[in-house]
Structures are given as C-alpha cells and as structure tokens.
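For reference, the chain that follows is the form predicted alone, supplied as structure tokens.
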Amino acid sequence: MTCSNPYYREMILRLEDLKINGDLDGITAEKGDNLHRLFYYPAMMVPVIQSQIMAIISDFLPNPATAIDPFMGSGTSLMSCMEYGLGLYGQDINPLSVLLVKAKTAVLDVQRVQSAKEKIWFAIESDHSESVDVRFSGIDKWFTRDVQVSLSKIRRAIISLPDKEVRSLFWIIMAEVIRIDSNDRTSTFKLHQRQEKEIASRCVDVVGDFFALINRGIIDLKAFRNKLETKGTLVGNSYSAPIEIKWGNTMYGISSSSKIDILVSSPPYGDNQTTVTYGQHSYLPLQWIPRSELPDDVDYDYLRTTQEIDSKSLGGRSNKRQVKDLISSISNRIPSLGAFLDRVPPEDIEKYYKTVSFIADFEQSLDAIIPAMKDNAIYVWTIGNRFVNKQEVPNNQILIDLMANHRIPLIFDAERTILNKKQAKRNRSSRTMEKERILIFQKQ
C-alpha cells in the first residue's frame, strides 16, 4: 500500500496514526448518538468509528464534497459526514430505510417537532374508536387487538399531520414501537413469535411507549443538532450541503446526476435471506406505514411475503444451474474466492451457492457505483468474514481484488473488534461478526 503524492501521502499516515491511536474499537461510543434510536436497524455501524475516519479523509476532499453510501441502512456513515459539511447521496432498496434516513438528515427544527407532537397528543386523546385501519395476513399473530386498535390512533394521528417531514419522523417512532410492542420477539431480526403464554402474560403500553420515546428522540435531535451547529454545518435550520435520499437497487445503477467524490458504506456482508434479514425487520412496520409516505418509485410489491425485500437484496436470489455455470469464471475473476472455493469439498459446494450469487451481485453493484464516482475518489468500505458451512468466506480479500480489477488500489487497511456481540450471537452468526476491517482505496 504505498502513495505517490505526499498530499495524500499524509492522509495515510494520520490514518495509519489513528489504527494505532484512535478508536476503531468503538469503545466510547454512545448507544444514543446520532440519533440511532429511533429504530433499531439490523447491524447499524457504530459512528464514532465513521467520525474518525471521516475527521481525517475530510481535510483532504475538494470544496464542495459529495459522499454517497449505495447501501445506506440506518444512515450511520451519512450521519457522520454531516459533521463535516459533505454532500450527501444515500440509496438502499429496503423502502423503510429510505424513510428512516430521511428522517434522520432533515435535522428538523426542535420546536416544530414539539408542536407536532402536541397535536398528536390531542388527536390521540380525542379519538374514541376501537376500529383497526391495517388488515393484512398475520396481523392477529403479530399483534393483540388492543395493541392493533392502539397502533390504529397513533397511525390516524399521524396522518392528520401537514408537514411530510414531521411525519417521517413519526412514523419511524411508530416503527419502533411496533418493534417492541408487537409478537414478534426482539432478540432476533427474523421474525419470531412469542409464545403463547408470554403473548398472555405481557402488558404492553403503545401509546405511552410511543410519547416516552419521542421525548427520547427529540433529546437526541437536540444533541445532533448541536454537534452540527458546533461544527459549523447547520445553517439556521438547514443543513449546510445537498441532500438526495433515493429508493434504489444498487445492482442497476445509483441515481446521482453528478460525480461523487468518497464513498462510505459496509455493504451486507452475505445474502439477506440467511444472514442479517433487512427486510424481514422491516416487513410489520411497514404493514402500518401508508404507501403515500414511502418511495414513490418503488419497482416491487415489498409486502408481498415477509422475505420480499430480502429475495430482493445481493444473493436474495440464486438459481442452482445459473450458479453452477458461474463458478468458473467468477473464480478466476476473483482469486481469492477461487482459491476459497479450490478449498471446497465436490460434495459440499452447493452449500456455497448463495455465497457465490451474493458476491456476483455484489459486483454488479461495483460495476454500477464506480461510474458515479470521480477519478480519484476515496472508497471507505467496512467489511467482516462471514462463516458459511463453518468455513470463513474471505470477504475482505475478495472486496480487494474486486475493487483491484477497478484498478483501484488498497491504500489503508485497519482490523477492528466488534465489542457488542449480543445480538449476533442470538442470530447465530457471533463467529462471522467478532471482527471487521476497515479497508480504504483510491487511485492516484
């Protein structure tokens, strides 16, 4: 990993500095930072880690600067390049992710929250109904009947609101409170009913969890907010760059009319059927968010079954005969996986197959981001080794030898411990998730 120009040849070493120094751990993160709990999304990427980075590769961007993440989630990497004033391009193809990081970047004035939701205190107050607005398959699984009538008047509440951004908001409150309120059990991101006798036994509050937890998010848009105005990016009630938040799948293309000057993501890390299920997560909150709210350009019926947008996602997908005919010459486009895949037994590499699709999608991505990119754009990409059939699916060298026949090489390489194990291990995954590396490139 070596640099020819001494500009950025200081940018690797403050970089090399801070693998020594800094953070990547996550140690002093903060659970509540950047207002990350609104919703809990699946494998949300820890801030302080993009912060740091980003305070580093920052100094060394043009003036203006436009950042895009083509896998955006729960906005994490977005989020943190707000602090330092970057143009913003995010793009995901799970409609609530659009919607949650919408909500997160308007950076909506205090006050107009406040009084939104005092209107929706008085709405819920006044509204006697015991009728149910959602009908779907399942609803009475997921959810009780008070809990449904409950969900229905802050649903009625919310859509009596004017200001679109506002609801948005409140419709990602809404989201969390499904999460926890509903059936489903919360230590895993498939869905998973409670049991019966658990189902019977809890008392639930959704309207009361509902308000506590806007109090707690207009506490944390405060503290944004002011981590924004503090760095100079917030301009009265505005942010200070552009802002495009778009519904798209990244396997056909991103959306932006100009060139991007870094990326910052952490593309999935294996298919979304059998690792990390996005949208299964999403699938109950959605059922209850009106499609007028969501994405007009959506492209697929994502309600259709509870694994839609997974089946949608890299590797949701893989036809057997299709899959087979590909190994070949994917090996020898990507030697790491060829030489991971040498090491397969003949009668165990079907059980690879979603391996192998999830990492031909992921390149079509590249093939479809790096275009939208700048010459010399900075590609900061986190990244960790899934176990497939207890094998260690080499993820990182293969990103490296993908983005190499972009002729875009490494430039920084830092390994990082992942210190919250808690839900991986529910998810059965805690062996694919102990580490990450954070890999960055650039051509010169």
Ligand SMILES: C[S@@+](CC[C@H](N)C(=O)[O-])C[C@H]1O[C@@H](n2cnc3c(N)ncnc32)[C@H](O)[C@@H]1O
Contents of the next structure:
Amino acid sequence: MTCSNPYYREMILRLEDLKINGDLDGITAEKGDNLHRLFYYPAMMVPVIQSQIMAIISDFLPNPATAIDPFMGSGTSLMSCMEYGLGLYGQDINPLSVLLVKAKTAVLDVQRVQSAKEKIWFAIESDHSESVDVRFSGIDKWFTRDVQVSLSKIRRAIISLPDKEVRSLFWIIMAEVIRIDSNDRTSTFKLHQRQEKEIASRCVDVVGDFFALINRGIIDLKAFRNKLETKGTLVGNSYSAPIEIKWGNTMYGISSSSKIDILVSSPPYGDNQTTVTYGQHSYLPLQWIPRSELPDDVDYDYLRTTQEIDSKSLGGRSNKRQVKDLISSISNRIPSLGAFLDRVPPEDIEKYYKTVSFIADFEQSLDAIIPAMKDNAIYVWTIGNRFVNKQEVPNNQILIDLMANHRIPLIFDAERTILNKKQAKRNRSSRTMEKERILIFQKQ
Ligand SMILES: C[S@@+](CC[C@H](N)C(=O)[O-])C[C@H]1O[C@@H](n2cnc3c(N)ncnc32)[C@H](O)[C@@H]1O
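Could the form predicted in complex with this ligand be shown next, to go alongside the form predicted alone?
Below is the whole assembly, all chains and molecules, this chain first.
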C-alpha cells in the first residue's frame, strides 16, 4: 500500500486514527438512526460506520462533489453522504429499493406527512368496501382475506393522495405492514409460509400497524431532518445537493448525468439465491404497490415470479456451460480467484459455478461503474468473505485484484466485526461471516 501525495497521506493518517480510536464495529450505533426502520431491507449497513469514514473523506473531496452507490439497497451509505452535503447517485436492480431510497432521501417536511396522515385516516375510516383490489398467484396463501381487505383500503387511501412524494413514503410503510402482517415468516428473507395453526390463531391489526408505523416514521424523519439541519445540508425544506435515484442493472451501465467523485457501497457478497434473497423479500410488497408508482423504466418481467429479481441480480445466471467456459479466462484475470479454484478438487468444481458467475458479473459491473467515475475518484467498499461448501471465498482479495486490473490501488484497509450475527445465522446469509473489511481505493 503506497500513497505519495501529501494531501492524501493526511487523509490516510486520519483514517488510520479512526481504525484505532473510532468505532468501526458500530457499538455506539443508534438503532433508530437514519430512518432505517421504515422498511426492514435485508443486510442493511450500520449507518454510523459509513458516517465516520465520510466525516474524514469529505474534507478531501472537491466542493461540490457527488457520491454513488451502484448497489444502494436501503440507501444507508447514501444517507450517510447526505450528512456531508454530497450530490447523490443511487442505483439498484430491485424496484422496492428504488422506491425506498427515493422516499428516504426526499426528507419530506414533517407537516406535509402529518396532514396527509389525517387525510388517509379519514379515507380509511369512511371506506366500508370489502373488495380486494389486487390479484396475483398465491395471494390467498400469503394473506388472509381480512388482511387483503384492510390492505386494499390502505391502498385506495394512498392512491387518493395528490402528493407523489408522500405517497412513496406511505407505500414503503405499507410494505413494512405487509412484511409483518402477511403469512410469510419474518425470520427469513426467503418466502416461507407460517404454519396453518399459527395463521388461524394470529391476531393482526393491519390498519393499526399502518398508523403506528406512520407515527414512528414521523419521529425518525424528524430526527433525520434535525441531523441534516445541524450539519447545514438542509436548505429550507430540501436537501442542498442534486439527487438521482435510478432503477437499473449495474452490470449494464450507470446513467449519472455527471462524473462521480466517490463511491460508497457494500455490494452483495455472492449470488442472491444462495446468500440474501433481496428480490424474494420484496416480492409481496411489490404485488400491492401500483405499477404506476414504481420508477417509469422498470421492466415488469422483473416482477413476474418470486425468483425473477434474484435470478437477474449478480451471479444469477444458470447456464452451466457458459460458466464452465468462463473459469480459465477469469482465473487468469483474477489471481486470487484462480488460486482459490486451483485448490478445489475437480469433483467439487460445479459447487463453485455460482461463485464464478457472481464474480464475473461483479467484474462486468465494475467495468460499467469505473467509466462513470472521475479519474482520481475514491472508492469505499465494504465487503466480506463468505463460505461456499465450507471453503472461504476470498471476496476481499478478489476485489483488490479486480480494482488492480483497472490500475486503481488499495490505499486503506480496515477490518470490522459484524455485530448482528443472530439474524445473519438464522438466514444462512452471506453475512454469516463475523468480519467484513472496509477497502478504500484511489488512483494516485
Ligand atoms: C448489500 S445490499 C446493498 C447495501 C447498500 N449498499 C447500503 O449501503 O445499504 C446489495 C444490493 O445489491 C443489489 N443488486 C444485486 N445485483 C444487482 C445488479 N446487477 N444491479 C444493481 N443492483 C444489484 C441488491 O438488490 C441489493 O439491494
């Protein structure tokens, strides 16, 4: 690791201090911070970590500067960047992530939300219809009739609101109600029905939950707005810098309107099907949110089945022949992956096809991201290794090799302990690892 420019040496010294004296493990993380409770999106980052890093790096960025998260998920990294007044570009393949991040980054005026809440309350109270407004295969498996009727009332009430930004916030709150009140278990990200006995005996109050979550959302929104106000990045009622939030497959490109100064992201650690099923977790809410409320450019093929988003995400390709053909070329380009695959007994190699496919797609995504970045851009990646067939896949070193192929060297490396191991273990997710690394790269 070398760094000759004195300006950046100072940045690295401060990052090294943070490694020693800061809290990269997130012990002091405030659980209610950054509106993250609006919808429990899988594998959320701990906001305080990104924020500590951004507090240092933002002093070394041009003014104005733009940040990107090309795998934005629930937007925790982008929201940390909002504390430092950076322009934002976020992208994700999951339409629910796009709606979620749009709703959070809009930092709506609390009064606007309060008065919409009153309208919606009146609309639901005076709606005595027993009709169910959506139809999709499996609806009766995932929702009892009573829940379908209540969700339909909420849906009609939200549609009646004229303010699109407020509607987006309420769609996300309805998504959280669906997560907790559907027949799907909340203990896994994969769709998994509760036992019939449990469904029959459960007492759910869909409308009550919806309003309780709106009230909690208002408290969190106020806290986030106060934080931005204190930092001086809220001007009047709006965020002080431009925001672009897009739906898109990062493998196929980034469509930001200007070149970007810094990347702050935690990418997936492996293919969605065998790590975290972000798409499956979002499937039920996406069936209830009207398509006209999703980003204009969403390809509806992505919403057809519970598997669709995950199979189109990084590592989702299933053509074994294609993957087999990839192995020797990719091993040459990425020495750490080559060395890993060399140690795999030939009879086990097929067990790593999904890993190879994921790395190839990640490589393709980097090829799409880097041209959107300024030449001296900073890349802050948080990534962890994962186990496949009991072998540790060296994602960290693979990322270092991939960045080196673009002649972008590693300038800082810190390890952090993942505290939320219980949920990760239960979900058998990529985050079963107890450690992850923060890897920072920049061309000198
Ligand atoms: C670990 S999460 C992101 C966490 C996020 N960076 C944050 O700061 O909260 C990974 C995200 O990558 C997205 N993803 C997977 N494959 C993708 C692709 N090909 N293009 C865009 N997003 C993708 C998933 O939908 C998921 O939301």
